[in-house]
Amino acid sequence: MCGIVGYVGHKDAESVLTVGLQKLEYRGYDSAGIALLLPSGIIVRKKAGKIRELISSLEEDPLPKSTIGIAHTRWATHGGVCDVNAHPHVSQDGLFAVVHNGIIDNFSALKEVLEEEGYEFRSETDTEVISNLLERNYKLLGDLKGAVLKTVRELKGSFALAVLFREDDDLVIGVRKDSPLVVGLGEGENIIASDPVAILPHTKRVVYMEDEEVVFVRRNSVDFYDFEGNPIQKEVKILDYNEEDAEKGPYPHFMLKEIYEQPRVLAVNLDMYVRDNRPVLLKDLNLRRLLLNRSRVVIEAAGTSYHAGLVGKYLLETYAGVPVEVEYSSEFSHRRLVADSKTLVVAISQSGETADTIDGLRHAKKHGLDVLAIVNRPESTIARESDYVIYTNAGIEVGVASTKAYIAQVQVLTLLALELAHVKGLITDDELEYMISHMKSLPRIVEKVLSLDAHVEHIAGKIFRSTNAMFLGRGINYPTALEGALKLKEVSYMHAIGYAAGEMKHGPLALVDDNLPVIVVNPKSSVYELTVSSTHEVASRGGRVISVITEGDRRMAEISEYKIHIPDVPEIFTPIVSIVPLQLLAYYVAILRGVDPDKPRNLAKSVTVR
């Protein structure tokens, strides 16, 4: 969850590191800190709050110039949010400074041993154990590499580390175990970070670290080792996106920018995955055989990706005739897996670094099951460890609340279901071409929905003072209701909950009164009439109905206080079109409530801890 960055080179390290932290702020913003190595030793500045608090402190009281340092932006796990618990953490005698992303499971036992040996601790964090353990092992062995390797083998849990050593002004040490770390290769400079976005201003040449690897980064050399100390040869990759992709441009927030990028994302996937009006996701014959030979699919995902998986369940069962279960990754990875060789596990993730989803992937592979990943980041752990990968091509998504990645996931699942149905002979050539012709119009249709921006903002102005909200959907748009509710509570802190519309009479109807906004997702579909009936139940009890409905729908309009009309599309595409106004609604409610939608409290973009 946290963001780490380390630099050694010829530039002003403070500038490189603080800009890197700003790029990584989506990973956590409880506190931030920086450590520079000077001839006099390691100097640290850290502050609770967002990165701007640290930058203001550095402007008011500048640190001496240095060309080597490490920095951190925190999402708190161990210890409260305060200056003392902020990273970096320096060892007792000042030999080492450490920044850390992850959780050290055995830190209490290690801390007890260190305290018995005379080490005193200033913070409540698990990270301070690492700096002191490094110092203790270095004094014991008298060898830096040996001390690093001994330390990392003693740590249990997940960690990515960047380390400064007081006695070497040309060295930043990086360590990876179950938390992402990438090395950027420059000219007379090198950089390490949790995400390539912090590296892009300096180089596009990168090396992705694997689990249980250590890197010794110097200005003119980079050396990799495994945890046993054996040298490793690594492959250099070239980043395929630009620094501008991680900038807001003319938009006030990343969330709004990424909502508006959705037509382009849809167009990119159409260009990549459709040829001659036919999906080509299964052009890999091994993947095609894999899917054709599976009688059961288990989708494991978290958060927004879980909701995309629920849409995928509907699509794969309805069109491809495959039984599908959708599991929260955090539950799936800790249960007995009842499956056979006919079961395919599908892991869905935007970042490809979601710890629970990685655990689910490894849980499946441990039981001999094949894993197909649907993931946005090609360089990610999930992409590298899965048997097969389909990329969602949404580009860099910085906003903590996922928007364009969700639409890309749903689009890929739709194409996959249609192609598999066609290969199995469950839909005809004409039916497939009809569906694909409509999918090709989706970029234009979503642009049309985005033109409702001001109308949705007006509706947000009518409900932003509410305490609670309810979202209803049915069939393929039940997950849309869940995702709409998640977006609203994520970014605005308004309590929101999604329900299957047919379940209202089984309990949730008790919540309805004339103060409750009820957002009903009911475009033209096979369950339209049933959802109209559920909406009548809400309206007759005074609920404030806000409906997302197909253009020209007078029946729903008559029982709705506010209406958002979307273009008429085949039912299979309604989740892609109907989620867009709900994303906009969440965004504008957040703005009206004075909340930064890019940095919702207590949340981070990439959940890399368990």
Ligand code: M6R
The other form holds:
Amino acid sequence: MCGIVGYVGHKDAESVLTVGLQKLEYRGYDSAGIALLLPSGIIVRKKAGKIRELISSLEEDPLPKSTIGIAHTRWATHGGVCDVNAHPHVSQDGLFAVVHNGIIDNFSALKEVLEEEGYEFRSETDTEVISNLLERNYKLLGDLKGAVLKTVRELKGSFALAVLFREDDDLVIGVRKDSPLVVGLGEGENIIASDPVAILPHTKRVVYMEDEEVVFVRRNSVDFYDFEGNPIQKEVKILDYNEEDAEKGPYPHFMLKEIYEQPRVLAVNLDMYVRDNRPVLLKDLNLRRLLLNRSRVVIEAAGTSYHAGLVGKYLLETYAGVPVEVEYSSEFSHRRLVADSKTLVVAISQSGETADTIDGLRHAKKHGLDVLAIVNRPESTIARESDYVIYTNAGIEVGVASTKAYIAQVQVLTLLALELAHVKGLITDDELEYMISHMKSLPRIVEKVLSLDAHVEHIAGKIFRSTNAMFLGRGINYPTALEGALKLKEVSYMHAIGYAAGEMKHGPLALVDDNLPVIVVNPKSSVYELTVSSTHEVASRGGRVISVITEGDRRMAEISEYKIHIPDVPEIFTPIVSIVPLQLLAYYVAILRGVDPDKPRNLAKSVTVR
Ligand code: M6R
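If the structure you just shared is the form predicted alone, then what does the corresponding form predicted together with the ligand look like?
The complete assembly is shown below, putting the previous chain first.
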């Protein structure tokens, strides 16, 4: 959370930095700020609110031009949301300005020492400690590199930093520890940012920083060091994204754009992972070794990725006969791990930077367990630290609500379960090929579901004034209900809860009255009849049933106030098809309630705090 960017070059730094901030806004949007280095010193402008507040302020009252600066978009951790707590934070005598993504765990102790030495603090943030510590150490040592290294070694916690030093107008300093930072290499200009999306408009040549690394970025050079000051050689990578991937294009919001990209994402993964109606993931002997002969799989993930993990449990158990547990990363990583070497840990993450999931991965590695990552973003921390990575190839997902990344995760888990089942002799060649031939029609089927857009918008119009909503599903679509509820609550602020349909009668049924929209996910499946019974229990108590059902299903239609018909697909693919109308429903409810679905309050795309 929080996005940082730093630039030194020949362009107008304010413009480079504000465009960069807009690309990073998904990482946090409580407040934003910019610092430029001028011959007279460091000048700062910062504002509570979204980045457009900062930009309006810069338009109304322009800053002098500069070709070097740093900027920040904030997701508050320490200190309330106000101009003073916004970054950058300048040291007491104005020598350093700092922007920071992460949390300094020992900031109180450091602050006490600095206060005893006469430093006065203007903000409530942990970050101001960093700028003052840099200044104190620089005055102590009289050497910039020494001061930077001493400072980063004194800090405990997670921090990606971009730093301006008043005495050098050809230098931006970057630091990475447990928060991402990427360096973009240009011609006569260089840029650092939390995410390559902010670098893409300038260059595709990047260097990914590792933990405990410092970079001194100048117009014509970039020098990397470890925290001991030893120089490091780094590999230059070429970004595999297009700038349009990070643009809204004709869509009003990223969320809608990304929902509409789902057929393409499904097609990309079919192209990547299927040959002649057979999945080819396990052709890689390293992955095969990792998966075969496991007596247990533990999936750890957060939010939407956790829901994909729940679908994965159903798939791996049902088809491949592997016992699977699914854990919230935030719970998994702080508990005694009872497992032997036959346990495989699977970390699922869109960003690959979720702190809880990284902790889970490290917890597993510390216990000597193998970790398989299912990740969307290449070069992310989770991708780099795992024993094996399966990429989900959904492209850049900007909307805070995860949509296309979820479908890709479920698709990859489906392919993996089917291929593993086949390798273990649990399904025949014909069965595998039959399934994959159906999977190949999913891009077209999801396209068809998207054509229900106006119908779903109409239903959204009927429920958007409700204060609560309930989502029900069973079996492989229980996670679909959970995911539908998460989507609705996070983007529209309507309280929504997902239940296993069969659990209704054990308590939640008491919530049902004629004001409660109950969204029942019940396409044709092995638990269809049971879910029909649960729906009757709701309908007979006046609940307003909105059903996601298979085309031609009259029985569910009769007990539903509104129906969303999806094409008939084998049960194994129903989670992929039935989540799409629920994503659209959440989107339109948000719009009708006047909420920007791309930037729901209090949230950020990449949750890099614990
Ligand atoms: O990047 P990750 O998949 O690790 O992120 C996990 C969650 O933070 C994420 O899915 C979150 O719940 C989304 N906002 C859901 O739409």
